[in-house]
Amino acid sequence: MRRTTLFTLKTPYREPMEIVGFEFGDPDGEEACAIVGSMRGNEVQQTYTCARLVQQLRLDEAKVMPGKRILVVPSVNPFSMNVSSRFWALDHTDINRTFPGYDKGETTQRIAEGLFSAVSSFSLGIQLCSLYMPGEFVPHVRLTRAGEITKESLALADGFGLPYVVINEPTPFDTTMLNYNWQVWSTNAFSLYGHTTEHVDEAGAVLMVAAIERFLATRGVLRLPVSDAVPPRTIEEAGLVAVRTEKAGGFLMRHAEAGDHVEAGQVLAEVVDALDAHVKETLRAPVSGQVFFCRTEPLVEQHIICFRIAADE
């Protein structure tokens, strides 16, 4: 294992802030794959899952592949994380809504520059994220689609053995991630969405390290045997059922979480007034499925998304 600092940045009252990498196999062969952690200071699971990941590959480094070289970075926004900050501390920017970035731009875009040159040239990229939504979810592979290389992922996106490969159409706006611009430059990318953001959950972390290293190995990557999986299920992330909010806010009451099936006209949860805690709205489930997202915050508002449910097929 090789511990490298990818990026510097000074700070005007902290030390320099560093984006470090882990490399394991030949410091000179093919960069096989780089494995990208959290880029919001909440993404605490995922910090944790790439330092598990770490962990793991010291133990396995012998299983790397001849000629193949790979790169962890688990956290690229340390400062953020460190004053508890969900998105860049100064200006409340968005790292990962400012790629492929530009050295002489503003912080958020340097720091992504940085990041960039650093992981662009390799031919399989992972990058372990997080919602808009403060939530749940059933752990899953998520593609964006941005042209020809998206069909490729997919063709690659079970070798993680996870239960679904969601499939999401970019907006303008997710043109700036680093997901859609790894496939410009032509990297087969994969956001990985595990059960928990803000808190450690171990035995997510254990499944996402597992999911990792599956992958390397059906890619040849790592010497692992791999087992056989149940293929997932490839859905549009258009096609999730949205179950909102519709006439109030106030505190949310769950009765299902991610992972749960639930029946047709199931009550979900109940929204619950935040003063005398009367009932103001019932929650259904519109269709059968699995629980495919929850939100996790105790109070809500009205017209938020506080479910999404996979339908059965």
The other form holds:
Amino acid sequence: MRRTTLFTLKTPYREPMEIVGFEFGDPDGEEACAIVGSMRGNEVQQTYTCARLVQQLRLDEAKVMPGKRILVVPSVNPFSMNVSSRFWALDHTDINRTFPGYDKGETTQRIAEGLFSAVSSFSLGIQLCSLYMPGEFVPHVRLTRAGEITKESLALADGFGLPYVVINEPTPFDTTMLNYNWQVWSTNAFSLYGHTTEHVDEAGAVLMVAAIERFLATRGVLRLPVSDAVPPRTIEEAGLVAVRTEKAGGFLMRHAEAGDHVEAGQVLAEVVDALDAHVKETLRAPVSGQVFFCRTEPLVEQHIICFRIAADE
Amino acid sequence: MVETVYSAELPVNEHLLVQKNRICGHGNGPRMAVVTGIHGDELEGQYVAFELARRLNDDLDLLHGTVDIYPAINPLGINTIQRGVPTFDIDLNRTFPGDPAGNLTQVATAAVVDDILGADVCVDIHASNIFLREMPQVRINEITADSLLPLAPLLGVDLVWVHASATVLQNTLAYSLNERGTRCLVVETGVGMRITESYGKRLVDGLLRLLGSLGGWDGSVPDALRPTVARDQRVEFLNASEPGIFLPRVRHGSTLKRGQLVGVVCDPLTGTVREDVISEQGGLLFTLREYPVVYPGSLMARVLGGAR
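Switching from the form predicted alone: structure of the form predicted in complex with its partner chain?
After this comes the whole thing, all chains and molecules, with the earlier chain placed first.
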């Protein structure tokens, strides 16, 4: 293992911010796979998962195939994490909306460029991500559609052994994400979403580390036995059935969790008045299927998607 | 008359309300929409909304048509001094045209677009941010230049900047309206969290002038300044190379010579100057940093040079 500094930024009154990378395998080998962890200051689980991956790859370093190189970047934005700020603390910009970056541009563009110049030439790219909505997911692989390369990636995505592969259509704003730009630069890019974001989920981290190693084994980067896995279900994000608070805000009292199988008509949650506890709205499953996403915040506003269900096939 | 464009129940005994003030004159004149407060830390438009409504109400007999004033598209942001939408951590001007079936912020932006569509013209007033002070200017995406350039000088701004199209800007209110056939001009003026009344007064005159050109206002307004139209000129961006405290050494709005010192980045810990900030090309200093703390990359100034 080689620890390297991929990018350094000087700021007032703090030690320089470093983006640290860990390299495994042949130093002059093919840039096989780059794995990027947290980019936002609240992505605790993503950082932890990468730290565990670094630990595991140290144990498995002899199994990296000759001529291959792996790079792991656990934390792109330690400055924000250290001050409990989700986005870049000075101007609240999101580094994951500034790719491919620009070395003469704004601060977050420079950070993005610093990272992207280190990871853009890898054949495979994996990012551990969080969504803007607070909540929990069924662990899955997400592909952002960016032309032919996404079809190619789709054929590789079952290598993770995760139960779902979700394809999403990018908005114009999403074209500034790492995932999208990796693909523009011909990297097969995969975003991994785990169960949680803001707290450490040990079992979830172990699952994701195993998924990444399994994927690396299927791509001939790691010499490891590939465990059996049920082929994933591939779904379009737009095909997930949303359940929203249509009428009311209040306390969200959930009766279903991410991963649960629910029947059509089943009560998923109640919206309870915050002052007198009467039930203002009942959220029911419009279809039978697996709860793919559930909101976990105790309070909820009107017009908030609280569940997404992968309907039974 | 105050009308609610969008309402959503918040968790505890409150509604989020996006409201507009519809001021109607007589006759079937044009409809002008004036929007501000998409970013909660930009307050220059608050004065414009107030002053425009006051002047229209004072001389209602001069108004032919309708003026809709939307002073706070992000009411929670203005209320709590946050640029984005509190709780959601979202820049509202990256969520247009919205989605009626989506989450609250998307539903709100969809309702705003739906409400404005069909207006004869819309003006979306921004105030840069807390970091930068801007000369009053209209910014026009190059793909809409043909339809908007004739209108922009009426607003009485110093500068009309026709900028290159960028994919991310497709999620702004202005892009969403222009794409759907409702002309929308974007104004940037002043600085975040402050009100520059002199700029605001000019802009109110400009809005009445624009309305008058469409046949909706009979009142007199002073002649507009002739703005510089930046289309082919080179805009020089001065970003910090060093961290520290930026101290300007020139006046905002001045014309710089080539090689002129714009400011310094200093280090209060050591009492040294870390960087001299120089404009290589010279020209009109239309953007100047207001907030002193800088990181490498922080924008300190924009200078409009001569033709490419």
